[in-house]
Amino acid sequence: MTIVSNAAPDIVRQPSNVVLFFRYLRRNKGLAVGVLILVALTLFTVIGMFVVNPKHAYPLAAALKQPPSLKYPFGTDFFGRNLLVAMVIGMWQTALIGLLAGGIGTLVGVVLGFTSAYFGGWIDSVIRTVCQILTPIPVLLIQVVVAGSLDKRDVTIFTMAIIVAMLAWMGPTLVVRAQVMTMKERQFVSVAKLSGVSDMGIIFKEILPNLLPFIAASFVGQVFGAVFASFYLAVLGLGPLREPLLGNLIWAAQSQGAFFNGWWWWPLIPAFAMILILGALALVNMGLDELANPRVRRTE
């Protein structure tokens, strides 16, 4: 006698994208460390914006040249700025410049890269030629010349973002162009064309979703470059001098001889913050690059 079991077979549930992401972070230690540092810095800035008085980040708001203490955890500078408040505001302003410049550069690069690779012809020749001409030119030199030619009273956070973003589109353009050139020859694109899908439909529905990891990695790389550019422009005294940008704090400390006068905390704290920011962005960029490249992607 045969016994027929009515028990339903076990259903294998696929883990969610969030679970897969955290599993990948567990394997990719560099990306995990970078994300944790960025989250910590973000919490420091966001919580600080609700706790501190932004006016204390500007001159004559506190006692002068006070070392770190309970009243002033990060100390004060020669101009009477509370460095804890200046760090909160300055990190927010530095991040804003990086996000704006990185976003503009990535967006322009994606549009030009898709247009160049997908439509080809004279459009591709013009975009490729312009990138080849501008790529060898030192970006730092152009940024210094442009920033130095402006009246210091006209330089703002948004002005710095535009200066940094002027040539930030070349890298994403070349990266996206190379990827689209490869992807548009694949079989699923040919099938979409034979099915009557329009060019815009192929770009937005077929190619773009497959390029999102590359675009994300490119965006993080552009933010890294923009933050670094805003930092060295400010250190050179070419930023909005009244704003408590991290680079401005270091430039002011250098101009007043902070180390020689024993005010070590003044340049040391913003310099350490910049190391954390740039290091975290570099780790995230390398992690996303690995995620976007299946040849080097780590598996369980």
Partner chain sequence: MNVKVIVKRLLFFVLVVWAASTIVFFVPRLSTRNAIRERFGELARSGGFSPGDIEKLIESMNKSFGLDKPLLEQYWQYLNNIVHLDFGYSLSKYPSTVTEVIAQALPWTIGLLLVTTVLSFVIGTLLGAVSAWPRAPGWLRGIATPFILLTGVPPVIMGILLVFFIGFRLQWLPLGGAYSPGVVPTWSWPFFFDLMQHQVLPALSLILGSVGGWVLSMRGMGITIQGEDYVNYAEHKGLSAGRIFRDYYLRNALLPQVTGLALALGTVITSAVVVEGLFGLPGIGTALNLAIRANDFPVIYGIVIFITLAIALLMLILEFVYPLLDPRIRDS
Second form
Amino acid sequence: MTIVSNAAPDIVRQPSNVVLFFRYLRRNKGLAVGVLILVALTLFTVIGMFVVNPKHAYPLAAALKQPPSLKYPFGTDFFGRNLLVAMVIGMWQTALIGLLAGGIGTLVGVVLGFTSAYFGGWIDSVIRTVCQILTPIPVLLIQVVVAGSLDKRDVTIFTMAIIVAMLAWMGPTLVVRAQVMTMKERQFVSVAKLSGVSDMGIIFKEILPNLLPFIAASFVGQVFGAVFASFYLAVLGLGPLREPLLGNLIWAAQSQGAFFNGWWWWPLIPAFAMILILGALALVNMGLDELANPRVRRTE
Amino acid sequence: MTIDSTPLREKKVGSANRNVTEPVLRVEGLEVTYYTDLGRAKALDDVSFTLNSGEKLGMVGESGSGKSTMALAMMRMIKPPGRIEGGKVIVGGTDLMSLPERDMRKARLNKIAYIPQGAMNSLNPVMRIGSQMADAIKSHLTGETKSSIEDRLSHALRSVDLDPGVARMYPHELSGGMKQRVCIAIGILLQPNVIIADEPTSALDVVTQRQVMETITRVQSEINAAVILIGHDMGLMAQAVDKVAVMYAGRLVELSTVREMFTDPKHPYSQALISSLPNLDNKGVFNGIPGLAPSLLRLPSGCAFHPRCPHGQRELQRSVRPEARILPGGRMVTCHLYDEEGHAHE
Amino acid sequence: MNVKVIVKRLLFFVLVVWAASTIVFFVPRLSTRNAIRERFGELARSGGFSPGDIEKLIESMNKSFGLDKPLLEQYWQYLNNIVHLDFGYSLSKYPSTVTEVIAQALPWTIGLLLVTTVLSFVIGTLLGAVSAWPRAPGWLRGIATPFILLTGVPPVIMGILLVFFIGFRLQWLPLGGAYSPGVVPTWSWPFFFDLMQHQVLPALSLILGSVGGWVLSMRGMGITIQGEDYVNYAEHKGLSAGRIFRDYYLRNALLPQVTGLALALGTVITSAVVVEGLFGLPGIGTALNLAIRANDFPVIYGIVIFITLAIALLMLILEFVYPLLDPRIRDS
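Structure of the form predicted in complex with its partner chain, please, following the form predicted alone?
Entire complex below, previous chain first.
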């Protein structure tokens, strides 16, 4: 029998990765817009930190109750804060809380999720049960209890981040656990195991790289959750009251009846800032979800 | 050498049926193209054949050869990015391809029924079997009373050897073989002219496979429908069908009776398929077919089979696309070797 | 569903409530601040209490947060009280008990929550289903887009914007409160109308931002379900598009959506609580807001445990609804 050697089909030329990435971004417009807004906000707060005097974000630094003008583009509030400067500092602090709490939550989640899925047995049962029991508890209300139990002087940006992160690791734990479980069954892990790679080697060399999209999506989700939670706490008046955190400004404006007194810019400016931050995070989160779970990918 | 052969070929295919009866199914020049990110893929290229009532046609070929596309195209169920580019599928005198969408919906199951490949997952997990059969009836027939629907269900279930009580059960309560039988029962509910079974036994064990095949044969003779069986398993096929069609890279390369196909395959690809079957003489010696199935995105020039063909090294094979020929005796083959009135010329 | 599963679900319910109660019990004790004493001292200084009242208060304090007994005994007593829905006395609304404060506020919250959750779940689920359905008309699929864009907006901010633009600028609807000042609550149509007018903005703040979430999850599920063999086969059967949409696609995509509802209950209730506070509706949220401002700790703790209890109970109910939607769960 004649073996025909040139029978291998011609390989269809694949466009380069860069082209594919841009093509993907063009299809996944949400991700692109989200990233764009986040970059703009980062530039605003980072450049702002160099330009403004941070003191102006605190009470009695400027004229009181000034509507937006050339001198005070965002106006000033009842306590004499320059709201433009307050936005710069407030967004910086919001980002800090979000990244810190999101980072802690994700890190704890990844470690626990791995431990749970990889080793299984009673460790898995314990971690899973604890997660399942804690999940239905309304996190914000527990945070209210925690924040309310603290001395007002102890409430700082960092304690806020810790409070928020304390009850935020269950989600990532369950997500990572589920992903590692499916990955454990895949061919390449079995092959690595058979060829004598150690547990740690398999975790770091084989499984972790494949999990990165999920971890990234989970991290963005956590940052979103942390920003959201710290905002709610602050709106309820449980934040670090002196800081120009966006939620604090809204709480203060509400307490002083800002709308009734005609100081409309006071609550509206932090409100819009918050919409931008959370909206951008939500867009990025959805975009990454789509990237991580191709099943959700839109059919074109 | 390009021959303007469409009308000619049609006539020849028609005369190939020695039956006097008008064929119940006539497929003419069916073409399907998929428009993907990476280019156009011609999944079905100028496929024509006919089938009489009560006839069973087995359709074989490697995966990607266009068998399933064939089934979907005949049901007009090709989804974007795929498109039916042309051709006719005439069932009992009506061309399905020219029907408005509404009438096509009515024609499904009523004129042409499809028995799915993955019967395991083809039934709605949250509906009772009976409701899933009844909604098929209600979608096609108006004015059926509750009891007449009930009768139809019991009758259909009984003719596939299932207890009528199955109608009250949910899919997860049935075995794989039972689910496949339910799908066959749905297929014959409205006594269609044509039944297409797409690998109806692929997920079943050997014993169940045989039973399901027998069931199909029996219900078919009961309602005298034409049946197209799509499958990989030449052995299973040999016992169940009258004719065999071989597909390669979206084209019908050979169509002949089972006996002819197994004793004297004409197309080199059919020959390779037949000789790769295990039998008593070459026990344990498997002659695989050399080379790989070509990508539809980049078909070889000329005859798509030429890179794998033992006779494929001449200029003719490499540059000219072969046309379908009818050999004396009515077999159809698409190969340059039979250009001159069926005499192979080496 | 067999007995074993039911027992498991009930056990889970008890565990959730127990865990929340335990956190609420121990967290304040870990802090250096003695909130009760602080507040108690404040009250005593302001002199608003008769000596008898103070005695009664101390007794109640000792009973629910008893400061004299060993910690474990206190804990046991505390759990025992919770089983009887006894959260002690309110500090700011004494001599009302916490349970009375909650009971008074509850109907308002339940009304708002029920309407907003049902509306946003139904609207979001239908829009999501439609937006993933390739044969739906374009304009129908487009309706979902604005809701998706609003997904990131927290209900409080939505409320602030609505109050400003619709309440202040356009003056179409009242700014807050349960009913117009000076109106006497009666069982009459004008009062009912007034009441409803005051509910529109709070309800909108909760609905507008949450529809998008249901749209997205349903759309994701819908895309998956569309790839399922049974939807495809339904079309092969020649069923009408409407029937396939309803019986094959929607019904199957709905199952995970209901699980999603169970998981979202915490967020939904929390949002309602905060929005109520913003609009000054006399519900649980305002009670919590006032309690935070007044350092009324028994009320704060009581509300937290009560809401957890409510969420766990609703999840329990949904667990029993689920098998009705999916026969596979019924038998497993």
